[in-house]
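Shown here is one chain on its own, the form predicted on its own, set out as structure tokens.
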Amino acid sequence: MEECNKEISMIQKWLNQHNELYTSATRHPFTLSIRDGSVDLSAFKRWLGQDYIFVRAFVPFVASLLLKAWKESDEDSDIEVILGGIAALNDEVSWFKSEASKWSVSLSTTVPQKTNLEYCRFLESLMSPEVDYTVAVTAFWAIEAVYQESYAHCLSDGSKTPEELKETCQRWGNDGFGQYCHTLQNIANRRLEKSSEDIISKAEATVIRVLEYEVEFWNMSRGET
């Protein structure tokens, strides 16, 4: 069993097992439409307003993760990695405000849609002290990884991403953010290797739920219910 763990990480095992769902989240018609230049700009504006609401809920989740790392992590460097994520979120909130102004999206009057409310409630549930650090940090990796893979694809060879959307894609699709997601994945895998079957099972279920919510969020952005 130990030899198998060295050959393939727990997260890679899950990605293989749930490849169809992971692909649905990272190669969704919404981001593919950005890549091929056919995106409906009203859908992009809808995503912009809804994601701003989500990011504001994401901040306290990452703050709670920092507290869990302080209490439960076996590596001091985890705190620095998560703290870096919080610092980046401060810049991200400012970016959303600037981008919304550019696209004439009124953030103050944007109402969270049902899918967004449910996803934010799910995030809040992960903030509970009863949720193990390993489960929470694995969820953090999954949320970030979906955006990184989705938007990096919009910048890869052969893309026809409109010029006015390239800055958005660059925000999550850049190599630096890709390296950050890889670091989070390493943290999650390290924790999973030392975890009980119960924690591993809960972490896998949480990743599946994150991927399902990401697909639903993209659907919502396209105006689908």
Ligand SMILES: Cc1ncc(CNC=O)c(N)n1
Given for the second form:
Amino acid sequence: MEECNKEISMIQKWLNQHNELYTSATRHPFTLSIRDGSVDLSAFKRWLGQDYIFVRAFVPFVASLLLKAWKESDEDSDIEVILGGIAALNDEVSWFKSEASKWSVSLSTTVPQKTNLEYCRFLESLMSPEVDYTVAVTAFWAIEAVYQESYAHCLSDGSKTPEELKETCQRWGNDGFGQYCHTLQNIANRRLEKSSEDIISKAEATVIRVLEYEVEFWNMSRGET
Ligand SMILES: Cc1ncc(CNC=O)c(N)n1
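Please supply the corresponding structure for the form predicted in complex with this ligand (the preceding block corresponds to the form predicted on its own).
Full complex below, order starting with the chain above.
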């Protein structure tokens, strides 16, 4: 009963409206195959090589977001949250290198697939100073939330995730990362509440694009191209 009069947040509203797309991104056949233990290890290696390329492009995106927060944010703590994200990415880049060597994936010779290039180009478009902080931070939340939801599901009750993939799932599926995504969602909602219709509709369209790219990104693990 206590929750009855609580207003539904903008992001919650979008997740309800675009539930089918959100579910395709967070319950993709690739991550579901990790969860049920049937994963094809060559698919996992393809994902690993492509994701390293993505993460390298993600770093300057988050750096551009830090700059927008510094210029536009009404809340000092936003900078600290984003800086924490950059620190985590520093660790993540090292992790990708050691994980790649563990699986004998050569990162220096991995060629970015078309979907990956397009997603990286989309990230680059969000780095433009023309893109509003609210739109960019909402995109950031969506990008992080897909990995958090997808990999947390691989560790939840009843999962049969192979031992050698648990560390990967932990990286994005751990409770701390869940908390961090929740904080990003709160920042995005706070900004959206104060935004014009124009910014709100741009942010919604951006979230939809992110979710579509995330589905296509998981699709690359099939290696059909
Ligand atoms: C394609 C994609 N989307 C989101 C993430 C998670 N963020 C940073 O690691 C990721 N690694 N890759």
